[in-house]
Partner chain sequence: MTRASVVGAGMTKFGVHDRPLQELFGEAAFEAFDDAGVEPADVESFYFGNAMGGQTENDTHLAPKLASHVGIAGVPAQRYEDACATSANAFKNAVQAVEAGIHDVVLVGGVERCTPQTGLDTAEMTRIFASASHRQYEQPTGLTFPGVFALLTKRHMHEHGTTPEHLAHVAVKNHEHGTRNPRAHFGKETTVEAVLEGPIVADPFRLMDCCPFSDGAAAVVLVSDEVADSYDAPVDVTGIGHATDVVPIGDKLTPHVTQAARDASAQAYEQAGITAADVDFAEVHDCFTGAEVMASEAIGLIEDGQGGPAAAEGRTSYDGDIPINASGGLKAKGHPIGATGAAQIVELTEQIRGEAGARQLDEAEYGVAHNLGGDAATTLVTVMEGRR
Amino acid sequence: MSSDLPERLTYGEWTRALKEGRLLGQACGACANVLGTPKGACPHCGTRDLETVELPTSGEVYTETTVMVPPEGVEERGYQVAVVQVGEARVMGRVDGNGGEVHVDIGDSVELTGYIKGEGDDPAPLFRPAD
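Single chain structure for the sequence just listed, the form predicted alone:
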């Protein structure tokens, strides 16, 4: 493990890293599964032996959808979210580009460009098509 990575990844550390333009995940010491968001235990084998790892900030769209009926309290409609394969992990985030007129398809290359603020201080990764 790198010396600047937390021993145990918390949601607060994950969001702090995201705000710095980094993606952190967890690698399972038992089954080698890599997770894109902090968990208390590996969802595949159940072990709590999870090591914090740095994830790539670019990847490939694994799946995507356009949200036409947003959650309560969100006025914007027609925005795209995607699950992005970054290294061995998958991370869900918002897709946006210049003025929001960007669309990606499954298999497209994307890169992390920042984060979008949710309610409170809950950021979500923001991706755009890679050049």
Second form
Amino acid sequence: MSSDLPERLTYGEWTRALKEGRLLGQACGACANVLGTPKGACPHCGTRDLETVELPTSGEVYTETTVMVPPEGVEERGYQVAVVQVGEARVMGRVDGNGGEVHVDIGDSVELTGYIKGEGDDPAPLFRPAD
Amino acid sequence: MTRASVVGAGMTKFGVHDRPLQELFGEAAFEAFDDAGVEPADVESFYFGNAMGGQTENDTHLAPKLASHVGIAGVPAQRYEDACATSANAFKNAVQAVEAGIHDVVLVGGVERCTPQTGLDTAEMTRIFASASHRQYEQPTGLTFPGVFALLTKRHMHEHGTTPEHLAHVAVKNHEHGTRNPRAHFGKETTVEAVLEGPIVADPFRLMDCCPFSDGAAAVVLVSDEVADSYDAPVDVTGIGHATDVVPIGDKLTPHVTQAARDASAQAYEQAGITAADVDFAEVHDCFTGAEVMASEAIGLIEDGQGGPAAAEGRTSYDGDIPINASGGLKAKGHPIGATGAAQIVELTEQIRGEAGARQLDEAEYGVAHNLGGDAATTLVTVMEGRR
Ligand SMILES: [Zn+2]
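Requested next: the structure of the form predicted in complex with the partner chain (the form predicted alone having been shown above).
The complete assembly is shown below, putting the previous chain first.
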């Protein structure tokens, strides 16, 4: 699997992977932090020695909120946004609420189930409770 | 050590103002000029903050426009933008310029119009406020600005047992403080029950956990240490820390500790030669109740994890052991984004001078302002003291 990982993770590569059901991150070769979104250099230590890594697609809710007053352009309300711990990294995504029936709490297990499109078709990870 | 001194302060009432940015800012600037006893010809530079005028009212290149309106066209004028920390950053740069001997007398301030009555509706403003969250890795989730602080606060609640009642007490306290401030957007008291019955905006925040959309302006005249004694009642700036944290939230090491506030306050206290224990009062950035809880801990005024109970027990009230947001804070005084940091400096100045009227604190020798931007990834902390 690692052979198809881009040497330098970009937004384009990150979104392409997300649309394939994968989460890519970066492991810092100097300070050992793992990033959930692409950077040009490690924000924690400054090195450009960042290795693209495949992140797990399941993990645990680190924090979450349910948005009842959405921004312009978002028609629904009552959707849940969560920061999910996937391995050693965290990524933000939407929780698939199944029309408001599903809600997750901090510590709950979730798995990547696809993506949603934000403004301009920008994708965001979509998670659902793990079986 | 004194880095610079505030010798004049002015601000508009925060609330709804149906007039152009330059006229709104002019009211605050002229009040600051008159308070300081300076003429426009005395002012050598202009440090200005406005966060969103380009997005909200198609108004940019504001520094020379506002300079022209207040009679200081010709001087170097610069505009800062750091989301809600916009005018604290303008103030920091002004302090550095004055301290470095580049200028002796400068005008610093900010202005913003955010109310639905004078501009865009709530959904449009919610979208514009969300522009401070990460464009690629946060905005597509539908995250809103209340949502940003909700994510931080929920983790704080998980780690420390902070409750919705604790958060409500912050709102109740700041509303009570706001009744003492004639320039506050909200002048009415509320109750814990009323806060907890409000509609949810982004859980755990209900409507009354959130600051309002406000219009307003604030300005100060800042001078060098060398010339400060030639003015009445200078108030010294003895420390300003400025730090940033990683964006987006997912890549912060520990989001709810608001590390930038810890770093900025450590810098500010060290410059001022004080510790958090010396601080008499603080204005902190309570855009949401949870933000005040986290800020009160991050700048060292309350033990970690105790920010909620401290508010509930009255420790941070006007008559408590460490008063926080005696002005009413963003919650009740209001939050015209680019004016907020400068308005905190106005409040510190008035409290330290003993000119704060019905909200005057008994002990106001050392004051601290905490102004954050975005998801707390920009934070400035300022220490001010009376000149002895
Ligand atoms: Zn690193």
